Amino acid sequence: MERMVNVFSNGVFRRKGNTILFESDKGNRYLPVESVREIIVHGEVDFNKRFLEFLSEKEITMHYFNHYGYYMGTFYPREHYNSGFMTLKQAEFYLDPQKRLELAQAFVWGAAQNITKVLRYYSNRGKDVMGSLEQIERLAALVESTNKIPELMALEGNMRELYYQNFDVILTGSGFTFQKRSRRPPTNQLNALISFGNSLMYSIVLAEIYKTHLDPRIGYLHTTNDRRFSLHLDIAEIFKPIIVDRLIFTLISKRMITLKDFGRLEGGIVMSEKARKIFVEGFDERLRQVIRQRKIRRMVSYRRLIRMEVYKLEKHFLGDEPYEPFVAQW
């Protein structure tokens, strides 16, 4: 089974026959290439061109986070499934204002539905989130009538801000507070967790897009511009509430990560290596968790659901089936 490999140690990556070798002070670690889906590097590592050629040959993406948990970039191997026809279809849907708007609306609507699922889950467990839940539902009802992308982005931002304010309610008594969304640097511990989790989510969605015919450079809610990739940001919006945010609530409620697992650096808050290791283990476990997918009537992992979301977009571009975002059923 292919898996996500996280590397926190400093060391050197090498190709050793048909195996990835990681050399560090802790010893040699051999990674059979058939079992590696993507590599996420958190430590300081060195490698040579031959190693990158090996990753490209085996279609393995590699993502870099710096020592403090900030996403730095991705080695995205040469496209193996590129399709000129599909790229043209993607561009057609981007260049047609109405077609682009409909897709952007679908991403925002899907994200809003999953946000309300999370809030309703905690409302059923006695958390006082109904006020915000109803406000978000009223805003979500406006998605279909919003006819400009910037207005749609603003609407999505308002819904997410309301949603984040309820983190304090859900996490009452934990010591973690949200206050306001802050990035680069996060100004408190909860924002540091959200930023780290979202960056992992973007990396995984990008890796799943790589396994399909779609071009990650063409997004619809997030404008295609000088940014290298944007489609993964669109798709990640749908999955962040049900994968990243719920993982954060679990890790804090079980005291697997506490306020002691953070430090202060250059005006911001950073996670300790221990906290980042716990988070990535939980994240990987969440991706492998299987749920029943009602439409196809079988159990699938969250990782597979992300890939299926990309396939749904392919069908949409080809005119086979209108795109409908994934909405959790719990």
Contents of the next structure:
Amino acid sequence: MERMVNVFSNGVFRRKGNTILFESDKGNRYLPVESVREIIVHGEVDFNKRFLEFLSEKEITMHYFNHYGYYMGTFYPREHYNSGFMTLKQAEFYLDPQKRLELAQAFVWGAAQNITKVLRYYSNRGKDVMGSLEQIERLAALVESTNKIPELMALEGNMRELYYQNFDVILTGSGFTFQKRSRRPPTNQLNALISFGNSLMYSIVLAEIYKTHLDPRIGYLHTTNDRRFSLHLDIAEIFKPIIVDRLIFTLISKRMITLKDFGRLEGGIVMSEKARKIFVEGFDERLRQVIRQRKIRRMVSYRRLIRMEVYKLEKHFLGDEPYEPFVAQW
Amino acid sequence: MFVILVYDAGVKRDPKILKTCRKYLNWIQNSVFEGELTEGKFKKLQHELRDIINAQEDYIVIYVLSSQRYNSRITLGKPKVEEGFIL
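After the form predicted on its own, can we look at the form predicted together with its partner chain?
Every chain and every other molecule in the complex is listed next, the one we just looked at coming first.
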């Protein structure tokens, strides 16, 4: 039952009594190390090397977000599951254009399936998204026939554009509008939410990859090597629609986050701290929510599903079982 | 599983138990902890505690609930620490 810890207040992290102590003006708070999977730091926090050593020992990743809620970096502790064989296999699947394409296609296909699940859900609730739903399905059918990664990425881009256009339909009457996808900085409130949600998603997937033998530096859809990590971006594609986007719709329709929760900054829009807290809370809840996994016939949390996705990839690399992306059943 | 742990021990062992429990569970108030654990972690905790206590004098009671879903938690007054994983 390991969880993510989100820190918004300013304070000091210490190793104390073999566990984590957080000292802030609100008082001292001990965190059970054994129940912490990752720490996400939003506020100003001090700590020393001793503390980082402790995190390494306990295999806890730490992610930093700056004052405006932008992802800044990760403390990725020393790899503890070393498997030269697995790294070799992972590289092999990257270097062989056909093998790489197949994996990239699987990610895009999985993402497309989950996108249609989300749209269908809202279509059942009387939102007029049927038209683009069919278009996205038609595009998804083309994924298999792509021959090159750039071609696949273009296709993915088209699907996502169609998908995002429906955000306006789903959110009519809420005051939130999508217009177009904008990042760095997001130019409207909805884009700010999407960006923040996606960054959280990446952090979580990265933390899950850390707990396996895979090397997050080798991605397939997202090209490897000119940035530190990319595999988590691939895997996150599959989960973004069902975790991040659904959460955004829920928070907006329940009016938990409103247009008032945003500020302006140098041509961009940033979320207020209050909105970020609400978002993170909802996100954590979503990750702990359990659904029935058909194959193993057991209840598993969304968080666990992400880990299982990484294991499926391991199996794929080892040649045990071809990778099939997770598709929501609801 | 969700567990509630209460203990009572001699002055010498009390802080040891406190520190051990802190690694796994959230401190609620003096000699009371609660939290969500996996079965493995729960076993580990029990082993650690067994090594500390004096079986003749100390007593630890752990209430194990399979989930929090069918329980309500009623509180009166002011909590000793802020709970939750958002700081």
